[in-house]
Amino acid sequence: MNAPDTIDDEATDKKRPHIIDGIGNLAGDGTRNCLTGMRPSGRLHLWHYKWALENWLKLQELPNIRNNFLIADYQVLGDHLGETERLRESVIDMVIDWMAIGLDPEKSNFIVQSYVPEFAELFNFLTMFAPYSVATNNPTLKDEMKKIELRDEWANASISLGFVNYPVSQVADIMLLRGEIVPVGEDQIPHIELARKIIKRVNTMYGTDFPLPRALISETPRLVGTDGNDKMSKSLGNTIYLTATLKEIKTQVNKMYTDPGKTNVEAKGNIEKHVAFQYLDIFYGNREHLAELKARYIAGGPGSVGDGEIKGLLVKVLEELIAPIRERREYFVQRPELVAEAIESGSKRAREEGQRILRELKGAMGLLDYGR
């Protein structure tokens, strides 16, 4: 039979039932597995806290929802085989930064893929379930794909038969941990079609009932980079860091796009493509001040407000979301057992509950105790 769908429709998108809206729709009875997690591919910046980290401390916090934040450190090496050698530093860096913005492995489990056998041989089971097309028609895959052909580097720039197969490694995943839930952006709602896909096949050939996931679309609006560019990433220099100093946060406050055409204070201004205001509009709370301050910057004239003021305010406020992720991340940082033992842990769990699933599976599938 086919795993019946456990969330209430009335938190759904009526359109598409596989998609949730809001973190506010969860709250509930019924317990809920959540599965989401990143990859260590370098150091995290705002657009993770805000896409990503923010939503996944208001989870921490719903006590119906078992919360399982993997760390993917397999589909790193998909597309960087040649640089592993900074893998080991960007795991332990992720983690502390995750315990930096408050989330707690008391409470949340945090798995390391690579810890977790059972999460390689799932997904070489699925691999038979998934068709060829369906797996690699997926359009974020091949944006992914396009990504790594302009490479300069030949190393890097040849896609690898385990980069090719990442969504369906991506469905062992959330399977193995029974996954309900799965916090992801828009872009990636063909992954979780595509989990259903598989997992709705494996139910209806060996009458298993596991659960069919739904993706949790973020309430986040994008944040662009400072220069304005709609990516934000470490290779354009247009990111600040959660770990940032007063001076890295004021640097590039500094350097992010105004209005060009407000030459000076009581000059018109216009802030469509204002960065500056953009992040404001994110990160400060105080939405009349802002308003007013807007109202004065287009207006011009004697009241008005110029970019060195405005700018001056989010540097204040980037200081003050920062500053105390900075002092908390130290104090982990001269732990490292602490981040071994949160990991090692959650890890444990996740192997544990990875073997009851495999042996449902294969046991369905009469794949054991031969001979017997």
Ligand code: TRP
Given for the second form:
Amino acid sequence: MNAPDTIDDEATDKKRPHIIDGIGNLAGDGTRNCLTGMRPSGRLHLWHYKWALENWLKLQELPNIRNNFLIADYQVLGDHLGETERLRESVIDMVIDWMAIGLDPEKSNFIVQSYVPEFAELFNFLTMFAPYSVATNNPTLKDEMKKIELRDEWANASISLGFVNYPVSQVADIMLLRGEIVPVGEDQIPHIELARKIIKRVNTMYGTDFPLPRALISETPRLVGTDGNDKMSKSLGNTIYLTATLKEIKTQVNKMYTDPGKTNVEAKGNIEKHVAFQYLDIFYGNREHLAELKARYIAGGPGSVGDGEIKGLLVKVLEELIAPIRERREYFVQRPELVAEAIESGSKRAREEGQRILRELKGAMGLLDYGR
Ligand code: TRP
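Moving on from the form predicted alone, please list the structure of the form predicted in complex with the ligand.
Complete assembly follows, chain above in first position.
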């Protein structure tokens, strides 16, 4: 049997069969497995929300999608081995953030990668299926390797085999739970292509029918840091956390780059590199009002609007988004046992499923019950 490419609706781009264009296409009939994950690297910020979690929330509400959200605590060791003392806290912080935004362990499986050793077993097997040249000729991996080499504290450290292998381990994550839909950022597309190659080979060799996964790409444009830097990161201090206080939101918004040429409210403005407007583009639902504000900002004159008003609006918009998250977060911080239960029960379900699937695969390969 060959692998069915199960998601094949009208809207699928035939030239890019590994991509799903928009969540709208998924609401149809048929149960499908979704699998995605995050490396636990501490508290989440607005970019995580827009780039990933918002899609996860939508998927969670589709009754025909079985959602598996992976806490990739093995994968993160690939390039953060020296920070294991922070790992425990990062896992908890991340899961609390998931729950605070409304991900629900009753509806979706929260899975700790290391709680399900079958991921590691399948990964070990799949490494035989990944040609060395294909595995290492991966643009995202190469990019990340360069960054590790540049990182000060790691300057003398070599890149671990585990890191080079992480895309393959990700294939195992997807395959073990028969994931079809994989919501990820653009940068992860080479990994999805790798997954399809490997899974096709397995299916062809052993007559199995593991689905070929597809990436569900977030439609949100990249969110810049509050300083206008391409990347939001803790070390740059240009981040707005999902748990920011009103004061922190204000501080970050006030720092935002605008148009230095707009020296007073009535001066003509330029919004090209205007970070506050970029944020409003992403977070402000009232498109008409936004268009009007931009026009007035650019035009200048007595009817114009200044940075103070724009930033004030942005603070309000962000506070409306973040305040309820902050409040729910507090609830879970007081009840760590809820987090423990969520990840234990989700991992247990995944493990049972994974054990069954792995046994089937080993059966197809003839790897079971020698002498029986
Ligand atoms: N690589 C993902 C990240 O950057 C995490 C991840 C691990 C993942 N396993 C996965 C994503 C499987 C999608 C599918 O955080």
